[in-house]
Every structure is written in C-alpha cells, then in structure tokens.
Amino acid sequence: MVNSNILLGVTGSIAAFKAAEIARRLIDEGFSVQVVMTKAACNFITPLTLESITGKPALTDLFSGPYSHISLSKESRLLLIAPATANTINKLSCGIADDLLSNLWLTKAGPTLIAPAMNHRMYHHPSVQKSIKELQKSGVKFIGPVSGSLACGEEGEGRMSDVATIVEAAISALTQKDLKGQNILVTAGPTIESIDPVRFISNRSSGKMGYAIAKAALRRGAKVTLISGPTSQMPPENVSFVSVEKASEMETAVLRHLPKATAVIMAAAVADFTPAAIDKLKLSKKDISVINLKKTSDILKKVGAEKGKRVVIGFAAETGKNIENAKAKLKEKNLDLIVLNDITQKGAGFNVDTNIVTIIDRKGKITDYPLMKKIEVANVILDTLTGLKT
C-alpha cells in the first residue's frame, strides 16, 4: 500500500481508550498508524499503550522533534480525530494551533475525519455546532457522533460512533472512487424453504462474499443495493439493504431493483429446490416420510434474459475445480464474469473469511487466484468489472 500512514489524533476523552482499538483495527487493515495526543487525553489512556499497539512513539509535545507538525503531514494520507472533545473541535474551527495535533490540522493538506465525544448538551451548544459547520465547509468529514448512554450516566447524542464505523470511515476515505455513478445490485447469503413453521431447507452459505463485495463497492463510490437472505452478517453502512428469506422473495426482490442497476453481482446461494407444500403446524416426526420438492426459479437466468447493457456476475460453488461446468453455466445463463470456487480447498469454504476463486469471463479468459481475504476477492472481482465497463 503506497503511503499508507494515518494520523490518528487523541484529545481528552473518556472515549479515548477506544483509540487503541482503532490504532490495532487499521494496522490490521495494512496501515502505519502514528498517534498524536494533547495533554488531557493523556489523563485518559497513556501514551505507552498506544506505542506498544503502534510500534511508534505517541507523540504529545509540540517541541518533540523540529518542524515534526510539518514533516508528520506530509508523510501522512488522512487525519483522523477520534475521539474529538468539544474543546479540540473549537480550537480546529478557529485555527488556534497551541500544541502538537492542532498544528497538523493547519498543516495537512489531505482528508480529514472528526469523531466527537462528548456530553449531549456540549456537543448541541450552539458554538460546537457552528464549530462543526465551519469545519464541514472546509471539507472536514464527522463521524457521528451517535445517541445512547454517555459516561456522566445521562442519555443523548455524544457518544462516540463504534470503533468499526470509525475505522471503516477511515478506509472509505482513502479509497480511489473508481465506481462513482455506478448503482451495483448484490446478492448474498442463503435462502430458507420452510417445511414447516419448525423446519426448513437452506445451505451452509454464510453471506460472507456478498457482504465483502457491497463494502468494497461503496468504498469505491458505488451505490450499492443488498439483498440478503438470513445471515449473521451486519450490513454495511449507507447500503440499500432488502431482507428476504425465500427463494421467491429474492427473486420478487432482484427484479424490482434490477432497472435502476448498472451490474449485478449475484453472489447469493439461492435453494434449488422449496417443499412442494408447507404445513402449518409442525409435523410429528411419524408423519414425515416424504418431502414432495419443486424447483426454485433461476433468479440469475432471469437476471442474465434482461441484462441489457448490465454486467452481470454469477457464482459457481464447487466441489472440485470445475471449470467446463462454470463456462457452461457463464453461456447458458448470459453472464460477463463467472466466479469459481472450490469448496472443498482449504480456507475457500463456507464460514470463513478467505476465499479462493477462478474467474471465468464471456471469451474465455481463465484467471486464477491464490488465497486472499473475501474483501479483497472482491476488490478483484469490482477491478475485473471496471475493467469490462471501460
């Protein structure tokens, strides 16, 4: 990752103590985290906390180091503030430059992103908040903050957003915007064919893959619509998320969102087969014999009959590296791309969070590729997709 370093700013918060969650989350994520704390936010977490997570000296006195507060901005990609107290975003909004982390802020050229924390009556004081609105018009981007319990035991807008929000902010903003004006429609997770109010027939997917691909699609500037089916995956932030369970609800759902999308990336794994009947009331184990099945609609053939100028990107789940079986499914269901992946290989299963795929496009073109995060599997499936559209 090409100059991958993050500022990350801590002011006197009781909040502050989530700086080390999000100091270790964004090295995690491949970044070189350097800390910068004022004075008070010292009284709240010490400094050799967020060095022994860092690996680097965090850093609180102006006069550490000559033109360090010029130095650390240019060898930095994005500042973020987290947690901000009222007092730090005041300051910002006037330009008063009295310690360490106010004079990057006047000195940094590139994004930056505020986390506020603070009491719900301060942050609604009506010079915060015309603090706030300077800082936005000079491109400064807030996150949260968010209503719920605040450290002083009242309720109220205050609390710092959650350190997942936060990191992925951070991300988003770093994040080349390659698929702006792009309206992406995704499919993930399983469906569940009831047999009974009690019983039911479903898959082992676990949504995984899809999710990872509608993150990496916003990050990237897309709009993203998701529909899922029952999963324990959280949706991401500003997505357009429809909730189904069957396999009918999916497809109703896919082809009401279908005119507004400029590709489609079905990554759901959708049932083959729903009971031919559902009894009302659960069955007694000596009433079940036989399940009379019925084939599900072929929600991605239909998708591929009315793709028009849309790309759009099915998912072949094997046991076994089949390749004539995906071209075969990429021809007769009209797709750009096929995604193959054998299930049977080590950390390409269901349940995790890595993957190992095949893609496969329209003229025959095999590429293969090694073990890799689900989010970057996707990262490689939206590049081949830019790809086709430019």
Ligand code: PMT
The other form holds:
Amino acid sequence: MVNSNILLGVTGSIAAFKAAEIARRLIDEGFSVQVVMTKAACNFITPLTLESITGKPALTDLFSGPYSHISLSKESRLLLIAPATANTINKLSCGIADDLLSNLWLTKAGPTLIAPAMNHRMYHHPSVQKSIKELQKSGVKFIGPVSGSLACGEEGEGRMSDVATIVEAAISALTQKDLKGQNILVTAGPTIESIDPVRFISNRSSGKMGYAIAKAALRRGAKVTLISGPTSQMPPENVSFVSVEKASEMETAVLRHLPKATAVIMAAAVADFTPAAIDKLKLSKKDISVINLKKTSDILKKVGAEKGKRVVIGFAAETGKNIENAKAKLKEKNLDLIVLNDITQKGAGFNVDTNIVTIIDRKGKITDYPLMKKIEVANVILDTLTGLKT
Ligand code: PMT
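Form predicted alone done; form predicted in complex with this ligand now:
In what comes next, the whole complex appears, and the chain from above leads the way.
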C-alpha cells in the first residue's frame, strides 16, 4: 500500500477509549496509525495506551517537533477524528488552531472523517449543527453519531458510531472506486444438507473468503449481493445479504439475483450431494446404517450457461492434480477465471484468515500468488476482474 498513514485525532470524550480499538483494527488492515490527542483526551485515555498499540508516540503537543503540524499532515492520507467533541467540531469549523490537532486540520493533505461523540443536547445545539454543515461544505465526511443510551445516562443521538463502521468508512475513503457501476454477486460459506431434524452434512467453510470478497468489492464501489450459507461472519455494512441453508436454496437465490449481476464470484463450498430424503423425526441409532444421497445441481455451471456479458469466477478447492482439475472446472462451467486453492497447504483454504491461490484464465494464463490475508486475495481477484473488463 503506497503511503498508508492515517492520522487518528482523539479528543476528550468518554468514547476516547474506543480509539484504541480503532487504531488496532486499522493496523491489522495494514495501515500505519499516528495518534494525535487533545489535552482533554488525555483525561480519558493515556497516550501510553495508544502508543502501545501504534508503536509510535501519541502526540499531544503542538510544539512536539519543528513543523510537525505540517509534516505529519503531508505524510498522511487521511485525518480521522474519533471521537470528536462539540468543542473540536466548533473549533475546526471556524479554523481556530490552538493545538496540534486543529493545526493539522488546517494543513491536512487528504480527506477528513469525523466521528462525533457527545451528549444529545450538545449535538443538537445550533452552534454544533452549524459547524457540521460548514465542515460538510468543505468536504469533511461525518460518521454518525447514532442514537442510544449515552454515558451520562440520557438517551438520544450522540453516541459515537461502532468501531467497525468507523474503520470501514476510513478504509473506504482511501480506496479507489474502480468497481463503481458493477453489481457483484458473491457466494460464501458452506451449505448444510439435513439428514433429519437434528443432523446434517456440511463442510468446513467459515465464509471468510467469500465475505472478504464482498467487503473488498464494497470498498471499491461495487454494489454487492452476498448469498451465504450458515457462518459466524458478520455481513459487511451496505451489502445486500441473503441467508440460505441448503444447496437448493443457494441455487434459487443465485438464479434470482443473476439477471442484475455484472459479475459473479462463487466462493461458497456448495455441497455436492444431499440426503435423498429428509427424515421428519430424529433417526434412532439403530436406523442409521446407510444414508442415501443424491447429487445437488451445479449452481456455477448453470450460471456459466447463462453467462452473457457478465464475468463469472469460480473457485476450485483441490487436494491433488490441482491445475488439471481447476482447468477442467473452468472449461466445464464456462468461467472467465478460476481461483485454485490447494487446501492441503498450511494457511490455505478452509477456516483460516489467509489463502494461497493460483488464478487461471480462459486463455490458460496461470498466476501464482504467495500466502496472503484473505482480504488481500480478494483484492487480487478483483484486480484480475477489472483487468478483464478493460
Ligand atoms: O469459507 P472459508 O473457510 O474462507 O474457505 C474458503 C474456501 C476453501 C471455501 C474457498 O476458498 C473455496 O475454495 N471455495 C470453493 C469450494 C468448492 O466447493 O470448490 P469445488 O472445487 O468443489 O467447486 C468448484 C466451484 O463450483 C466453486 O466455485 C463452487 O462454489 C461451485 N459449486 C460447487 C458445487 C455445486 N453443487 N455448485 C457449485 O456452484
């Protein structure tokens, strides 16, 4: 990532403790975070806490270094202020520069995101509302606040947005919207095929790969429909989410959403077979000697048959004869690309945060990628997709 520095401004609110989690998540996503605190923020969270997370001094003093109010701004791509108090918002709107954070706002080089946190009466005070409007006019984006119970015990609009929402907004603000106008259909997770009311056949898919693709595509400006089997993953915000259980339900959902899709990426581990009949009552031990199975329909093959102009991408989970099998699937299912993962490799495939993939295209071009986080793999797949389009 080229210049992945984020300036995280922290001001004096009870929500300041959440800045630690914001910093940690941004670092996990590959960003470098420089914290700048107001004096009031130091009453709620210590600089040491934030320094321990970012590995850099949390700056509190305008005079911490010569021209730091300019150089820090030049070195960063985003100014994120979370939490932002009424005092800071009002100060920024009229350009008062009496501490390091407000100076940085005046010299800032990239976009600014502000996550307000305050009592609901303060938030609705005309001075604060006027300042927010002024800042919005100059291009500042606000995340929240949301309604709920406030630290003071009152209820109302003033709670800082969720950490996940703030982090996602920051990453999205720094991501080029090269998939704007695309409508991407992603499948994820396993399917579960019932044997009786208690038991089922399934597989080890966690949904992490498919959810990462959905998240990356949203960040890059696409509209995303995510059709998912049962997983413990949280659907990303702004995704159009469809929850399914068995393969036949996934098939119905995929075919229903297909007409609008400009691209389909099937990362789901769809069951290849399902019990021929589902017992309505729980089978007793002595009844289970054989379970008769029937094949499920191949959803991706059906999508490939109705491909039209859309890009269709499949996955191949292999344990041997990898390239040969993946190429056969690409051809048989009429795909543009197949993403091969050898699930016997450490750090690849099911239920891990990383993957090792090989992408094969229709012309037989084979590109190997090293071990990467699934979100990085997702971006590589989307890069290849945009490459096909141009
Ligand atoms: O979910 P995670 O824990 O993150 O794990 C990720 C993953 C290993 C599930 C993922 O990277 C992956 O490999 N997904 C595809 C798994 C699979 O079913 O592979 P396959 O080789 O059996 O199927 C080939 C393709 O056909 C896949 O795109 C699959 O979605 C599709 N398929 C398969 C069977 C079927 N009945 N209908 C289908 O559409």
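Worth saying up front: this structure is predicted, and the values here are computed from it rather than measured. Numbering follows the first chain given and starts at 1.
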Selected hinge residue, I291, V311, A173, E332 [rigid parts, motion between the two forms]: A173
